[in-house]
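Presented as structure tokens, the chain that follows is alone, the form predicted on its own.
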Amino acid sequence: MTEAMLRTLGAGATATAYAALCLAVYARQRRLRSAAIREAAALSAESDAAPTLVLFASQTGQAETIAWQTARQLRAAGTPVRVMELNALDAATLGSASRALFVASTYGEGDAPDGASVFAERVMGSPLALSSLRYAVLALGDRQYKNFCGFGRALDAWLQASGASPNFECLEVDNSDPAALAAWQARWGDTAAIGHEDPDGAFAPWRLARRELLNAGSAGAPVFLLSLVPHAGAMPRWASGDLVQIAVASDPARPRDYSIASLPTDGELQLLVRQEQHPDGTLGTASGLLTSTLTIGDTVALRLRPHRAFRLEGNETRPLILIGNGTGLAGLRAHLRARAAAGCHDNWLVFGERQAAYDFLCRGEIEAWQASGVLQRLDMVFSRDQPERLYVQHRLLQSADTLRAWLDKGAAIYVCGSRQGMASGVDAALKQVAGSTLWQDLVATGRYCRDVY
């Protein structure tokens, strides 16, 4: 057999194998779609009396986005749905439902996210009679944490203990794994109903326009103010409270979130980034890129992420109590810029760092807000400027009467900064001052918002 004949036979075998692969993929997709249509039809038949509940427990908004995508699929298949945050769900509503789909994030080391903390305390404290409920759980998590998908697993276990019947085993998603999310979507109907757009938008190149060290001489790690502009095109829109994700070439599956410290009207996207240094002297992957590797004029891939749970939506006209530490000033600064532009001056900033001489971040701007009345009250807490270590939670307790008076006037609370220490301490202080009932009401009504990490 000649070499030409061998090549021809080889090419034919390759084409045949490829055709067989395509046929297998097509057949699998038809089976998945047929199963999804049958399941969606069953959902529709079962839900004539009541809609299917699509419930989300979110920290930064991903669970909410997936919940709305799921709802669009079900509606396209003819199934009536009702989308709710878990904190808005009471025992009576869940007890009367025949079908519920849960999209549940986990916060920290296995805790309920802010969007489910009230539900976990009020409803999950004891079993319910849910024998007529069929359900499914999509648990979102990150295997870098010890209690991976801890809240989703706890929710699934509680539902089963209450007599509810799962449609299938709890589906766990590691860091937005596309295959796991696709498996969830395939259950509820034609995925064309949710579109093919990336809900967070595509990554695009942004140019580093400016970088400024804010805490020269500090005993802590360096903190930089970075200004970025689109490499091409107009400045996109975002709201105060939103996030930006930075893509890192060495770890593309795990983009890093940063709070945006500016508004689109400022003409640049600003970040406050603390340079992370590992014990061996190497810099953190994302913070090292932003604070050291990039030079002015270089580009970095980023995308905007709406963070609806930390926006001012619904709280625009309320007094605001803004609490944070370190680079958490970023999200609070954006809110204060928005309030200043809107002429809203009933703002109270409680902010903590190490030493006033070196760590008073954005000092000129903050003092100008105080002088102009944008800040009705300012409490800067520097932990190392006195023998006794003081933190923002201590200042809240010291100002308990004032804090309670602001809450009685309808104030909303925004907390931005470190989860360990600061955020947990502030949470405990607020519960002590406000009491459990008012604290739960603050969370349930969207008056207690957090962007913590």
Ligand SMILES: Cc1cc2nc3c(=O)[nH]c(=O)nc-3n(C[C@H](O)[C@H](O)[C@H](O)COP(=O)(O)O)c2cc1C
Given for the second form:
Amino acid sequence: MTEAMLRTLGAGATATAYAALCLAVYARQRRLRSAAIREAAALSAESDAAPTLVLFASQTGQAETIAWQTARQLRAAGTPVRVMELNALDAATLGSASRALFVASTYGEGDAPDGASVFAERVMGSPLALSSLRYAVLALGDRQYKNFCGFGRALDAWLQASGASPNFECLEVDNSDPAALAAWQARWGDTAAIGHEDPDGAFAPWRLARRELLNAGSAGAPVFLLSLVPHAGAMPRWASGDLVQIAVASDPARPRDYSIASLPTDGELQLLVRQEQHPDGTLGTASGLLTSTLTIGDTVALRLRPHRAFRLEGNETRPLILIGNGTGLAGLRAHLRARAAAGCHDNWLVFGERQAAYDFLCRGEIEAWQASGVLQRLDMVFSRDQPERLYVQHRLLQSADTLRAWLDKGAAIYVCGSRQGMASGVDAALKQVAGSTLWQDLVATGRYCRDVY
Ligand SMILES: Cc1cc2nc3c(=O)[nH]c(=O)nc-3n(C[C@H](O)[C@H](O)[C@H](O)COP(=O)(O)OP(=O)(O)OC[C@H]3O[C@@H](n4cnc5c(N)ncnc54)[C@H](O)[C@@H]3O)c2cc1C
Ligand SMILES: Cc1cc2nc3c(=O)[nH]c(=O)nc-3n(C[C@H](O)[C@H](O)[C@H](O)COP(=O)(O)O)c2cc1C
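Would you mind giving the form predicted in complex with the ligand, to go alongside the form predicted on its own above?
Now the complete complex, all chains and molecules, led by this one.
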């Protein structure tokens, strides 16, 4: 989205811009279409009874969305397909396939996203015998990170080492670059099958209704609770665990993600936003806009992003262990509100911040959940309230017996907040307490869900 388009959106005149965008996309798709149909016909002729595997390695859902779009295109072109998350794929299934398309994102130090971590550990340790497999890799990444497309590249290298033949060179996508995505789509047939829809929905203006500083006096950066409502129209639906993206005029290529801290039934979309500061003292582009530049009543361009891997779906009847720090309380709070509304009280919150006196975010609500029994167990871990630094992962290790007992009764784990330090420490603690086999099982069966950044 261009800066000019953002201004148009802010002014509310979205229809013209959207029509222009649709026309541009349509024109591009028409150009790609005839070549696509030729390739799809070849693919369809080559494919035998075994379906083409469309495999995704995803954290926040982009790779998954693209995998499903690709599958829809292939089906429309007459190719039988089977879509799977990489963690659900075993060596035997891959070994018996004749064609596989991989859509893979990268996290951390060029690591696999959570949806592929078990596959990376269990299957990619050594080469397989895949000489009858033809494959293609679409690697999603961002050049701002050191290990650009690290996992997609590792996957490609491993497939080649296993004797599989690439259909074409690993296609790398920088920051959702539309040209690279169009090049991928153009390979797989009728692009009309994916429609013109944006998988995450369109940006629309939302109005800032309230903003409250939650940690006055904190040694850390200010954290605000923001309440937003649609500028026009009804409150859209979302599920606890979902994200929003905020578009910023000065950096239109890079919308920022925020975890939603409320439910549609609250009548407001709430966010917990930490005000970032650059080393030169200027505020973070998006967090500065949200926590300082905007005044009450102003609008911001926002869109909802379903975050299926972090929803409660599939775990509704399980006990929940909710672990997080800082603004990570946002995603956990939405889940706890959903659990309270559903009357599910087997919830354990392990939350970390700096000092109880200043950083006990949403204290009233958390204490009320404890008093009413919505929280069966609460561990607030304040790192600076004692001489030694204590973090949530230390509390988990101290509570290893309880953690094991909750896992034995089928609990699911939701982690939200800092990737480095918190989520990595929690992951190590969990592996230590549960053991590697149960850890892999938790990831593979969707009982270990993360929204970490
Ligand atoms: C899935 C997900 C969920 C998230 N949920 C939340 C949430 O619930 N709450 C929340 O607060 N955040 C959340 N985030 C983080 C959020 O998306 C933003 O990354 C964060 O708010 C910072 O964005 P910004 O535009 O304010 O900072 P930016 O301007 O992008 O700056 C970020 C950092 O980049 C560096 N930098 C950028 N520009 C410069 C410069 N000119 N000079 C020097 N250094 C620079 C600095 O280190 C700076 O601190 C989430 C992220 C993800 C991926
Ligand atoms: C916290 C974080 C870490 C990331 N690390 C990398 C990285 O090391 N290398 C890279 O190329 N991209 C990195 N990315 C970019 C993602 O791979 C990219 O946004 C991708 O489109 C996400 O797809 P997904 O939603 O399917 O997970 C990172 C993104 C985030 C939010």
